[in-house]
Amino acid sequence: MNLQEMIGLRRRCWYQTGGDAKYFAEPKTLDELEELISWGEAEGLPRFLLGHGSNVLFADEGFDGLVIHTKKLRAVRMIGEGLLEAEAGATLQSLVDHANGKGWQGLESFPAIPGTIGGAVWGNAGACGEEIGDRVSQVRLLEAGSPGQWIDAASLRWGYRCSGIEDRVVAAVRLRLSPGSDPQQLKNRSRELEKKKRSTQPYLLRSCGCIFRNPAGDISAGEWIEKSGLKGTSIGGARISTEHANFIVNEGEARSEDIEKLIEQVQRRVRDLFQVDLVREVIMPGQRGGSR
């Protein structure tokens, strides 16, 4: 299984914060992934599936369990007209490029999202009013002691930033897209959206993307934060972005604790001023599993 012990997590996450993983592994095949899941379960260890590290904030104390990094599970296959199959570690951007190049409409609204398809499907990632779950045909899910099986997407409980997959592990995904579009038009659409994203978000700074989900109603989380007067507020080396208030950036030497304190400050202020509860979108694994 090629397990490693006490491996630093900060270099593997966009925030570049967090402590060590007690056990760490990078499976090269889906069989190795299955073996790791079964081993961790037998040892009674909490586990965390790490993709691109773009939407996760590990604790400064680290993770006292098994972190499985899926970056080597990135095979992509065209298995039919408009049907794309990808292992969990394939980047979402690589799939956008594959689909656009084939003239398969459906992923052109998801450029420049720095994540993997496994994480995107688990959290039902969204962009431009669309959700990745709308493109999913089947998901191969793994559980301890099971070889895994393909599950029809229709049997999952899709919702805003959730899929109903919960503690099961996404091993691979099949996406159903629409053939017959002009590849250049799809590429142009993706290019326009990427340009807009880079001009309105602190894209090149260390962050995890949007910190909070957008609450119900017409006002976004970023707008509520800006109304609260917290835009630009800093704690330690962490700051609420002056470009987009729903981003918290690491300006250099931030600790996870600094970012957590800013998150809590935002939630308190927005609740006190507007009676609006902002729910975290960033994933914050507890030291022994769960969410902190």
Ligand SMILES: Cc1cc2nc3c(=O)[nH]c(=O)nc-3n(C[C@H](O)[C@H](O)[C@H](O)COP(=O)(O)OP(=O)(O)OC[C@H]3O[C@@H](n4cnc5c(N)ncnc54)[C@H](O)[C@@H]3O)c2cc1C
Given for the second form:
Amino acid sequence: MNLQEMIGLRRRCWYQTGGDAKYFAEPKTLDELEELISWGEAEGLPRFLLGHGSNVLFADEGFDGLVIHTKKLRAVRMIGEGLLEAEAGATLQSLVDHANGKGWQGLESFPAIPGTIGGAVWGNAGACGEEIGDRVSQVRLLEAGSPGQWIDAASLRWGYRCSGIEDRVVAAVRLRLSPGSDPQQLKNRSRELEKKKRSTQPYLLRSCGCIFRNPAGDISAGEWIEKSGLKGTSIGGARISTEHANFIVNEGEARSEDIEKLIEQVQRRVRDLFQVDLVREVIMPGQRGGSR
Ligand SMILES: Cc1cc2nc3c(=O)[nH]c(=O)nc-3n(C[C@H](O)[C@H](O)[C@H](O)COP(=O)(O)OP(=O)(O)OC[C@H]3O[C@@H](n4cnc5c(N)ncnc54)[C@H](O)[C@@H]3O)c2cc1C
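Give me the form predicted together with this ligand now, not the form predicted alone.
Everything in the complex follows now, all chains and molecules, and the chain you saw is the first one.
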């Protein structure tokens, strides 16, 4: 078990903020992953599973527990016509490319989401009105002392940006796609969507994607923020993006605290002006109210 101590988290998440993990590991096999989970539980440590860190805001104080980074668990294989099996750390983009290349319809709406399949399934990532959960047939969930069981996706509680997986660990995922499409058409669709994303979002800046979930109703979180007049507002090195108001970007020297303060300011203002509660989409691990 290759365990490291006091490892900086800022280089391991998209926001590039946050302190150190007390314990940190990058398992190379699913057996190692299971061993780490068992060790962490035996030690009574809080645990955080980290994919690409594209939806995470670590505290400046760091994480007083075990962070398990899945980036080395990235094997992908075809297990049948239209069926892909991927370890949790495989990138969503690599699966989109794989499926498009084979003419397997189903993932072409998910380009340019900078996460792993484990993170995408955990949070039921969405794009263009589609959700990744609709493509998942089975998920292998690990627990301490168990090699992990494949469970049917239908038995999970899928919803808007949630899968019902909660504190369990995604070791691997099986996706069911529809064979028989023209690969070039699928690639063109992905390219178009990626282009749109890059032209309407601060895609190259440090962020976590959308910071709030869209509330019920016809008005998106970004529109509520624009109406509140906060677009462009900054605290320290963090700014509400002028390109897309539902993004808070780190302009270079932001601390996590700056981003948190902006989140709170937006929530307060939108609540005061419109009686709308904006709920965070970004995950804040650690002592600040658990994962959500
Ligand atoms: C520029 C940009 C654009 C984005 N666009 C989109 C978009 O279009 N749609 C969208 O839905 N999201 C989008 N996001 C947000 C983010 O990319 C997704 O939420 C992504 O699925 C997160 O994956 P990750 O591997 O980075 O997860 P992380 O950020 O590392 O973790 C997110 C959550 O998943 C959990 N998790 C990760 N791996 C596992 C595992 N193996 N087992 C159990 N839990 C796990 C973590 O503990 C955490 O709670 C965007 C982000 C950025 C920066």
